[in-house]
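In the form predicted on its own, a lone chain appears below as structure tokens.
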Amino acid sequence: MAGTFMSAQVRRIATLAAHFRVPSVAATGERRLQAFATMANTSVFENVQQAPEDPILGVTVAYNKDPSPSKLNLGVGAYRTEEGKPLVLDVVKRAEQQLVAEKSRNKEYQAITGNQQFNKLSARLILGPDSPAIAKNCVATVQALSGTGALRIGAEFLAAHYAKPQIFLPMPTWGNHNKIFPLGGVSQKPYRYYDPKTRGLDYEGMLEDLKAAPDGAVILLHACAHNPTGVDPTEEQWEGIRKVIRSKNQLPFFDCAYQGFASGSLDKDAYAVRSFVADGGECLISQSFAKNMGLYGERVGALNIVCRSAPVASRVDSQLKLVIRPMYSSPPVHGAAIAAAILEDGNLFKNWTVELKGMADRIISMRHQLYDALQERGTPGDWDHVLKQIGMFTFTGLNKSQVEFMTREYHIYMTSDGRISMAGLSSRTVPHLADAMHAAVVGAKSKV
């Protein structure tokens, strides 16, 4: 048996190393066999590296792996109830059920562009209804896979038909803006955004570095919300930035995560983009319904490109399609569906801004009991910054070394730079995490 057992292999090996031309393996002896049993074993894939964990998801990872009953995830940026569990909104399953209750609705292929309603209703969201430029048709809109992918087909578009395809980030910005727009063919230089020492905006140093760049430059805005900060401009601020882009005639590139969600109100949080494109000018805007509209799994977002013209706009439209079919060729149909029954019915829209406004209360008022918890603890430091600071996180100013103590000795888990979700936080567990943060500076003043 054993030996019937062999020669099958043998027969087999010689069988693939026929077919891989290996010469004369069958009669060359064990030892030739032996070999290509190893070479067919080997991954042609065998030095890859091992590539480490996203800054970002990996927290989620570790928290995973962390088998504490008190464990806390603060880094990952979808939104939580009270009792810490992942939010349905009511008016989407009400949406969902409206969809599914259309006996005509089918799974086939949308347009390159996607839905055309949802493009619509899209832009409209975030321009306003009576926006000039929805009216002269000179808004180009896609829909994306969620506010990455419009990043990414936005990045695409601009390095192949922007005559300076460089664009300026924000110190710091969300992770995978560093990712995203080389990767897409734009190369990147930062601006000085963030000030550590006040814990704001440094606005004097940011209107420096954008007089500084060059006549034309793309410049990336946090529309609402600045990730990771939650540090925004007011609105006179917002003007002087505008001023000094318009002047040197620099493109605007919004990134519009969390319309709605920072303030409560739609139509607060747009006011940047809205200033941009009414002073006639042109700008790109990308636009996500995860946070929202808790569409996060369903990744449904979109990319607008306000122009000069409706012609330029229908040209712009085309070559997009072109960067989206080799990408995707067709984005998915039900999130883009859901949103778009939500954006269309008077009933369910005027729904989803009370549970809307919910959602950014509890945040808001998260960060006063967090702020009333360090104060009755006495924790050192200014903590005012929680309380200015917007949306969904919180740059705590705490360093990479308290940061490591406290997922250590209390497992609570955030980014190593401090930046704390928000609305992973509940009444139940505000106390835990000042506990730890009221440890990590005391201990870090004591060793001073």
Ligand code: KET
Contents of the next structure:
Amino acid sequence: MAGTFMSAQVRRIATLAAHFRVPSVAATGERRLQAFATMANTSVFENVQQAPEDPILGVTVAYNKDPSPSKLNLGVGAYRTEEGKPLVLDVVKRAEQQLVAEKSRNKEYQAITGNQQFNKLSARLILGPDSPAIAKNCVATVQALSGTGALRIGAEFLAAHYAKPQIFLPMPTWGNHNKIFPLGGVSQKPYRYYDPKTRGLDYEGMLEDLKAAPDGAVILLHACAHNPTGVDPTEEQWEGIRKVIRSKNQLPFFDCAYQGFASGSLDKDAYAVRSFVADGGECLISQSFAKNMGLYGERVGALNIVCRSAPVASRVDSQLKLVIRPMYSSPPVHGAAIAAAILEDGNLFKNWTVELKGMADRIISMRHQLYDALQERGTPGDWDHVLKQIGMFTFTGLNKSQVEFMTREYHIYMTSDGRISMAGLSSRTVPHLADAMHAAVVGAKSKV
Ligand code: KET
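What does the same protein look like in the form predicted together with the named molecule, given that the last one was the form predicted on its own?
What follows is the entire complex, opening with the chain shown before.
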């Protein structure tokens, strides 16, 4: 047991060293000694390596440096209006006004697990108002630093308390998953998900890989609007996936960053999660309010752990506090208060669903406009996937050199895997994007 713990620690140190690009413990130690010995005018951080930019957030850094007036940022998944501006939802403004007017509000520390009212309403939003798991107090919910924070708390909890801290991630997946889990102490493996040939789900491959994964393994599932592919299983396929996972006593970990953004309906987008909770089995669910409430920088999210019984959920909750307290003590007040105000007030909630549907519909209309623009230009290839894919992103199929060409020649910024954020597009910028895609595809063809 102690041996296993030690080797887990050694693995974690190696993961940390690789992540932070520390050459090797021995090499750094030696260089450090040399630095002390010479007492030269060098920094004690002389050996710190230059780290690369983040593959997603680094796109915005590059975009910000570009002086071109026609530049376009389709990298990060952040909603923009038709005018290309960030959007603060009307309900968010109204909730904030209410909060400011409440004389009794203060800036005291929150509980370690955050705003309890927010936690309750957040769990209800994903699990549904009639969820038996909630009624039986089987869900431990903690406020988290948005979706990323929820995933990280989940990883740290699993590393400490779950017998099989190994997670299977879809191929491809959101780039940060590959870092969050190993750094949180959970090793990772891929499972087949996307088939580039059909630009759809590799359902058979996925089931084969889940069947081949060990009993009890943790399986990461995108609740809806899979990022980056925009490819989701059908309800029938979810049923097949659920059966395999349950038959192997595997533990589903849902990442729910886009509830309401896929279909425009909060309930429809919760289908997969609710079907897994309805069978009485256990799971983890991370939630983000970054996209669906536009609260990106407020860092509002939650981690839910659905357990088989209330006493287990209560003990899990107590352990989550031990994860959170030494990490950041307790979460911030403001964003969760906004979300709670919207979730608890019938009127605000209704208005929120209207605004959310408006955002989802605008993204769908961008899909049609881009598709039509490519057809008009006669861009070689089949572009049906622009219409079919779900959520914020189109996984275009453009390769790295085509992406580089579009950035260089057209000042269009996107991730190197060819993902474009449809939410960053507007009727005004669609022709520019279509021109760039056309040129990239035609250029690449003539080079072959
Ligand atoms: N899960 C998924 C699948 C996801 O796409 C994101 C964000 C998150 C979690 C975390 O979001 P948070 O803001 O921590 O609640 N994705 C976009 C932003 C980013 O990379 O941070 C993106 O893919 O562009």
